[in-house]
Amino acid sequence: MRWGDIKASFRDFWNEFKRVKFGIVGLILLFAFIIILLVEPYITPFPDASSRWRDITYWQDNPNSVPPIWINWFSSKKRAPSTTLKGHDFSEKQVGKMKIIETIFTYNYAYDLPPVDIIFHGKIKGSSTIMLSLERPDGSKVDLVRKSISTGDRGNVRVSIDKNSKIKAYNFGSRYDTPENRARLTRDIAEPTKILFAKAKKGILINPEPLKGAYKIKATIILPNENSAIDNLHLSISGRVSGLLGTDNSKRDIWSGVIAGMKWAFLIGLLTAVVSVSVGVVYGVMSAYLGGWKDSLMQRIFEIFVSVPLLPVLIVMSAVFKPNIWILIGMMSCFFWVGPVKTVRSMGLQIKEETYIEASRAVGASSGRIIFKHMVPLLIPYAFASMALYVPNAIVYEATISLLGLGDATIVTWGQILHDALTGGAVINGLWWWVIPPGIAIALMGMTFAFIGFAMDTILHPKLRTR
């Protein structure tokens, strides 16, 4: 065939296709699912979320289970948003051997709900000692932190507000409160960051009121060797509102685990469908045209296989052998190929009867040239409209799996993060950025290859009579 005649028989395809609106639609989603991927670096906050979503390190600085961020928009209490900070005014001393290195983060806390935690970062080699103060807005002075650490050859220096400063958070906001209030919230149990961004008056330990304004925290850093170096000092903030989808009980970011699930629900959709209807299709036709004993044959053995309930299968297929995610491809994919094959197959007997079939086996022409040569190139139509219908079914098929448990935990799938919030109880305690955002994620992927296999079959199943 000519480049000229392929170009007018996609352009009578497209002038088709624009008519079906359904279709339209599919195909703007597609294009918006395909550019996500291409871009995928540059809208997630956590590029390596694929390869390091058990890795909870990677998480540590995200707050627990958290709404995302818009949810200030409808909220009449402003929770303060995570965040980062770099350090300013930075100076450097030496006292004898020591370095003593000082400089001051500035926090501008507009919110009534304060951040759950700050973490200081630096990379720092060898011994040293952290020292951390905040400065409040009405001029109190707290000294946070301070901490020795020996940090070898990794020098990375990590430390938290809250797991370090309870005590002179509690004992800052006793001198304002109540002997009763301090009875009633022990060192134990108080947080941080809520007495230090609150008013210091009465109630600061049990109804603290926000106190907004420019917060300084100051970190003073000793280190003993004169040739040690410090360097990519900052703050991470962990607010009560982080990304946007929020977070989950691991800490880990919403978002970046939906992006991250999106090139697997393509590969898992697309490569199965693909296999499954390749091979239907070329069964059907095959069928078709053999007859006789052998078409017999071939149907019995496709009526074992469109027998057996496919779900069931791969549930205790999955339990057995703890598959990966390129064998659940492969076992779907030995049971989806039935689908196709009775159209195809009642389609094959019709063309096997057209004068030029005959006129090829008159020649000479083997089974396989006349089958793969002649027949299968007809229903190419037929197959991709049936592999776009196909994708939704094994999106759908490996996030049931994985829901169960029984997928492949070594990547990130939208089945997986359900799993996950399942078993977090996600339902039970309402945090529902964990459910809904994958769930809807499965219906837009579904809907689109859905919306653009039921056009192309209508397009297409009238082009299918053979001329």
Contents of the next structure:
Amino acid sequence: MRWGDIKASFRDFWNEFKRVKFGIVGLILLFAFIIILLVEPYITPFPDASSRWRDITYWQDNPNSVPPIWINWFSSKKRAPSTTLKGHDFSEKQVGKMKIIETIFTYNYAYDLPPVDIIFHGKIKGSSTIMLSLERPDGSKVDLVRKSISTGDRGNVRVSIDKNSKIKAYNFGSRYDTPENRARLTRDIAEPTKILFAKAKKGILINPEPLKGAYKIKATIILPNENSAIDNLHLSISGRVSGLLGTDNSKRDIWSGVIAGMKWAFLIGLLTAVVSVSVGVVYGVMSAYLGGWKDSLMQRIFEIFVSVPLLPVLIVMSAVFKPNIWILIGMMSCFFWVGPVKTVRSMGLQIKEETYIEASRAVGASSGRIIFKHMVPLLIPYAFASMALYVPNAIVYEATISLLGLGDATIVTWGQILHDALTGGAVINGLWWWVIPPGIAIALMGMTFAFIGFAMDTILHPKLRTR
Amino acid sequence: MLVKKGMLIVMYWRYCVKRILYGIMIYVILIFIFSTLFNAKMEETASAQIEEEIHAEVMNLNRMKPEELIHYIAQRRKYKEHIYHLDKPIQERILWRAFDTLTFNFGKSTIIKSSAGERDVWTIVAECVPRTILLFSVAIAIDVILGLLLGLKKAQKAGGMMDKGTSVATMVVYGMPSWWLGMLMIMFFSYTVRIFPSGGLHSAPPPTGIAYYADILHHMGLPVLTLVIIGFWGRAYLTRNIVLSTLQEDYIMSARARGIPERKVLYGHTMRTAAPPIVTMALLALLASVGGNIVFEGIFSWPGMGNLYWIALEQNDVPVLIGNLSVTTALYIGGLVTLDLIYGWLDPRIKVGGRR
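Alright, leaving the form predicted on its own aside, put up the form predicted together with the partner chain.
Next comes the full complex, this chain leading.
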């Protein structure tokens, strides 16, 4: 086949493909996936999600198991979302050897449910004392934290209100509430943010009503000597809702995870499909062309592979050998290649009888030349159609292996997110934002390739019969 | 007719015997491959089990001098290693392992126990087999009946709205993992709308009498529903294609030309020819479930073989894992052989001409 022929046949194919509506839908979806893949770093709030998925420090400022932001549109009680605040009114005073730095963070609270936690961040060199105080919209002031911290060179300082201000917030609340209520909510189970963002009146501990308005959090940092330095001050608000798809019980952002899993799904699906279909097509054609005892032997080997229950074998192999993703792809390809063999062989047997094959054999072409130059190219359209239909299979198999907890722990795949969801009790506790998105992603990508594959199949099918 | 009927039956039986022997041969080969692949891991487990047994024996002996004890332990270890064939060279060990597996002698589990409390792997696996077969065959039966009805409707009005719509549905569920749909179904039907139980074979404690079977059906409802929702579109699509290609045959046209009512053409003439591929499709669907869907049971805690994979992985119970794999493989190959036998019985060309 010359290049011109290929171009012409491709154009014919495209003209027919255009007429299959779902095929076009599939192509559009595929392009959408590819675009998301390319802009991945710009659309995820956590660009390192892929490499640091299991690093708990990377996710520590997120709230735990909270729903996505957009559920606020559907519920009457508005929940505070996660954000980051930058300080303003920065001031620096030198008192003797000491340096006193002050900054104010303003948080406009206009929700019904307060954030889970407020976390102060800074990069501080040397030792320091950090004081945080809160000025509420009603004018009352609460001292939240007073903490001495000594870090090494440029250590990250992280002060959580939820952990450090329990007692102070509780004491603030109990000034307004009755002794009975104080007895009902003990200090240990009090949630500081719930008290701090509530109206100062009876019931603040038990049944807090939100106090909306601007909250000012003043941070005072005392640096004892000149060697100390500070920068990058900011305040993380861990909301009751977070991100486009919420968070899981390890505080990970599910949107980032789903987007990060996409490239692996593409890789697993495409690589497995391409390798296994290529091997299968060549194997089938060789078997058909060579004939005789070679054909019989190849068919026997094929039948052994067909008789393997694929998923159970992959599960046991993964459990015993603990493969990484590349080996897993190799293992899947080892068993997937049998798929196209039967069809390809019967097609090959027909092609073999064509006169031009006979002619080239008469001229003295080698078997390899006839197989690769004259027979395999005719099967390329069929090969592409089956590749498209194998992509979803490979993705589902990998997801199933991961669901059982046998996935490659250095990457993040959709199946692994679902494994975590299952073991983290997402189904029982109704954390739908953790279960639905990864599955939708698998199903959607499967659907995309199924659309394309079925569309190619409907075009190729009448042709195959007449050939 | 060239061949007499009696001759045909003899040929069919000869074909059956050949096919069964061939299936057994493939099973033996696969077990050898598995034994080679997993031998190292199995031996690791076996050695650990030997140490455990010796430790238990030593705990029961108290009046023994230290040097005697060391001698005793060494002796026992040697004896047990001999029993497990661990003192042989590697080729021989693999042969023994394959032989043990082929005779369904899978050894003892490390942690998992059967419902009677036994630790024999074969007993543990054997009590799971009927449950898996029950769940999947019920699901596939419903699946195929619905798929057949829908497929016939699709073929009758091929290219119509319903045909196109259901074909798109086939593609939509094509890459959807059944276990994920199962998770959603449990979330919805067991926790939001509490219609079905969230898993298990029956309630604890199980009711007696007729209520026991009703209870099992109730527990089977959700997994079966999930499998049917995922599966029957594909079945309908295949039925449509098979029926549609039969409808283009000349004898259908001649039947129509003779004025035979369309219903009779469809159910009488077409179905007779389309039956063998459709039966094959049903059995293939069942086998595909075993090959690709089996862990789905784990989501519903349905205590079958798929669930046993989950438990064996959680407990890191290697003998159960590999025993389960051997039984699954045997069932799978058994299914493939049955498929060929049924197909050969339905399609006389195969009886005469051999397999190809």
